[in-house]
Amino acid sequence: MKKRKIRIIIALFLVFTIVSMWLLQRLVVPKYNKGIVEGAFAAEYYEETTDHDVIFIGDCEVYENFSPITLWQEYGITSYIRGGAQQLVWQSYYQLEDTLRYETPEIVVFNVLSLKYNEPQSESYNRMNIDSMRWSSSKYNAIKASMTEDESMIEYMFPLLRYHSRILDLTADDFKYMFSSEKVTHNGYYMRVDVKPEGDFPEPDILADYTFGENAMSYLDKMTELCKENGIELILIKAPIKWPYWYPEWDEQMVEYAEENDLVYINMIELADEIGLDYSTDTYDAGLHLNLSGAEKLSKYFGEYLVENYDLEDHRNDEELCKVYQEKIDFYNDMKEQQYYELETYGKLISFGAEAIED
């Protein structure tokens, strides 16, 4: 009897310790609900209740430049953006692999700018792209591929080991969002309505070698193969953003790669006039990203291209999907009105979007 009591006490102590450590971990991990919100993007995908015709993957050149709500309203296309700040090509590959655990889209759209990175870059960006992914072999492999020299797998598995020092810098939001968070994107799209005209960009650097790295291209190969294995059309794009500079030599490699692999590649920089973009009104940060006006123009243009070239169904006659998307439209419009109100009242955005990072 005495041994049994001891075992019960030990078991209760272990349970108490595990629960306490888990609660502490939930408290100290970054919440990403205000200021730099990009770290919240990956987790929002898992809240989706419907499948998608189109999945966008990539860096800020997808999540700041395309509006899935516009694609729905104009064409009845269901879409989602699985993008993140400075999302490297291998992170995009594993995000796509992770997506295929839940659905098989008809089209995947990958923005090619991240091919310029051949090696891991930054722990902070890694964390924003990977931490909120659900645990799976895809997340594990994304971590392995992304870790810089000072990072370790154990700190990804147990974030408390990485973030324990934040206990001294906790805010009210750490308690408020300890178990839940407010939505910050619209099917992965990050909204900004403010305007800052395109400025003067510096002269691009002269590179010693314009060839994309072997590691980066190997993951593009993996992405291409994964899409073909699953009967998915892969479209490669370069968003119509002129800085960071997109070298002609890089563009030539993409044209050649697309031809060799029977893929579509679209350089949208060359189509800016056709899209109707005005860089004096359609960007919020001097030309690095489009604002809502620009994103809606680009989405209307690209949506028209998709319906003309692919057999996509117009889902606007589906009552259940219409109910789902009406809630999304309401949230979209509410945020748009809130941001316009902030601009009119304060002369700037004061909500979570005001401190977006530049990747």
Contents of the next structure:
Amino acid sequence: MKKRKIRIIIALFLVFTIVSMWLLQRLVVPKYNKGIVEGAFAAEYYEETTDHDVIFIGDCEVYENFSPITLWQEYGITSYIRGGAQQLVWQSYYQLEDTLRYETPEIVVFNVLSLKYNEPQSESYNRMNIDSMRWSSSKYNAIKASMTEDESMIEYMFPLLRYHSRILDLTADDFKYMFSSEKVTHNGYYMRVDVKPEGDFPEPDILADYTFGENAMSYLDKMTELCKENGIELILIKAPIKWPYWYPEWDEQMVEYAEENDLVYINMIELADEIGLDYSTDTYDAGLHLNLSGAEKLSKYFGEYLVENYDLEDHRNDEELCKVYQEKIDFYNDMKEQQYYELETYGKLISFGAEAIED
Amino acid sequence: MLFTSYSFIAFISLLFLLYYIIPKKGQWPLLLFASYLFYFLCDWRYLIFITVTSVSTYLFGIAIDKVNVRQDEYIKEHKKELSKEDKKIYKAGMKKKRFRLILMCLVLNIGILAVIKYTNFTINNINGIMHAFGSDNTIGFVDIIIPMGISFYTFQSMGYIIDVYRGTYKPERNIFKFALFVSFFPQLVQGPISRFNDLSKTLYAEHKFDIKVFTFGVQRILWGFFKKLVIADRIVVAINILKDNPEQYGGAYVFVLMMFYAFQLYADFTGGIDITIGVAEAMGITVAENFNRPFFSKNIKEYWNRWHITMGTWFTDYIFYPISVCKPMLKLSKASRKHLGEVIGKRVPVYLSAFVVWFTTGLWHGASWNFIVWGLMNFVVIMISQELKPLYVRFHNRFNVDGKRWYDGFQVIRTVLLMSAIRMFDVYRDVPLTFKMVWNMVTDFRISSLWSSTMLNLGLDIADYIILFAGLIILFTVSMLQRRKAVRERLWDKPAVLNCFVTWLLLISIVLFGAYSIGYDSAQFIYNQF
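So that was the form predicted alone. Now I'd like the form predicted in complex with its partner chain, please.
The complete assembly is shown below, putting the previous chain first.
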């Protein structure tokens, strides 16, 4: 065979192999469009066309408890929640670092519950938080900081290697969402309208040591530093959720940390009555997360706090922004209606939540 | 560094690139560097052992050769003065010197191997004996690292020194080249056990990039990955459940385990060897074949000529023959013929040598009685079939079955079943349990027990069984095609598009259906431990 012909054959073979691998990868990676949707959160941020006054970072205590649409409707505050399921503090830090590539918000709100984790925890949560981030040094560092013992960087770079065995469990959604996805959040807020009153929580465990881990605290330090460097106000919050238990010893450490670093720390558990939360109607899973009613109450309260204490502009006179947010409001209302409809018709949500029925 | 790890794939990819872009003179030094780096990345302490073996074998080889050279020169110089008898006496003296040298080399290196691999086994047996005699004292086990592939490189080095001693070839003068022969990384993990005069022909040669050679190498690597990841590592889940729960899985399940293990071992070991040969081949280096479709053998002797070929020939050349022709054995042969008659007498030395070979073969495979009994079972079966040979011949002639396809098939299946049954000794945790379970298989074989959904409780679901079945069909088909011509040669003769498509299909099958990543307990290659 002539050398030129060989080269062409090899080139075609390589191109064909790479393209087919990419297509297979698109097919087998989890789509997170139904059921467990948390893996889709990180990617939705990149579809944003406008900047935000406030960025929330943290775990489910931000993405299930704050409604950016309410903040907009009530105060004209633009906000986005870059939250994720069991988002660990280093993941929050790198999400923030990633966010600063695209915009510089006035305020960053970080929910401190994740400080209780000092080590990488679970591969599935890592994946949900990191996989759909765009590639950057932040993503690379987030992976490095988060990997459990069995994980490898190469499987994050080429998710086909991790998810190849899903080829045997493909559903119609895997084909439907191979190249596109549907929005599942409202500026990062995960909506649930169903109600399950707060139940009895077990007695909290007695811990051998209540001090937050060095690793976790180092990322909080980095976060504080990053915000200072960029002229951003960092607000530390503990969302008004009573379980997992927030120990007084942890709270004390946060109070001290905030004082030392000239930051605001708000423990909202203590403010539940002021916020107007009724845990018999405002949660959907027995008190672990707020439902829409609870999230809207909390957002109204927090929005008022922000307006009173920070110099935030009311953007509701901005036509461009109004147009953008009207679309978001429509989507918000549509989903709300659909959820209420399902609740009335079936007595439970069937298209939303971890147990949603696949198409 | 596992062959199936991402780091190994990155390692060989980089090596292939460097191998062909650097000046050709640097190719073998690069391989030496890569081999030592490979070993270092596995565990730096391994380097100490392999260096000791390499340096000592090299020096003894040179020393033995010096004795030879001195002998030749002396005889040449004193040709006229020496009588035949003088020459004989002088040669005998020199032979003794050479023997002392080789003995030192063997004792040192086999000693290292023995201490590393068999110390705890010996302690365990001593404790057992003391316990049997009512003693409560026990000797504590020793924490010794076992360098990867030590059995392979020690045997390869000892084969070399014996060949130098016998004058089969001259020793290698360049210590670095010799170090490469001992440490050549693809075969370091699980063999094959190469001979110096075979491997050195291509190992040190300069290789120009040849697309055909490289493609063949890559295809062979992929084929190895397919066997290992799609078949062996998938089936291992069920094997572990079956062997770890003997009280739950008896009867027909022992048969299932027996066959599963046969498939796993074959796919695992030949897969590893395919990767070894493929890596070498991609760099133009020819490594000895270790398998020749062993599951198509019609009897056990043939099977052992086709399974782990380099180990079999090593034991034949360096243990069986030397023992058979050593002076004590010749004396024993003479005595036994005299006292036991011609028929039995001539068998005694052969059987004794074979016994030693199979005992050491078992011991080489692992420091446990399971392997020793496994080796001896092979010995027993081979000897019985040897003794029954006249009976077979009469049977074949009487019923005219020789050469008949159905009878060939029967012989093949019989051999596979027999070998698989013997192999059960390295499956269960101890020898008594193995006998018990094999007996249970024979006496309580209820095929109906397999029809319940229990087969789906072995860690494999329907999809896994389908993949396994498809994988085994492909394995069988390739073996059938190989009978006339290598599959890669056949593909090379076809249009390039077809060749590329088959390679792509193989690659995609590995990526999609391979049992790797989180969720799979990707087993080490079984032969890594030897």
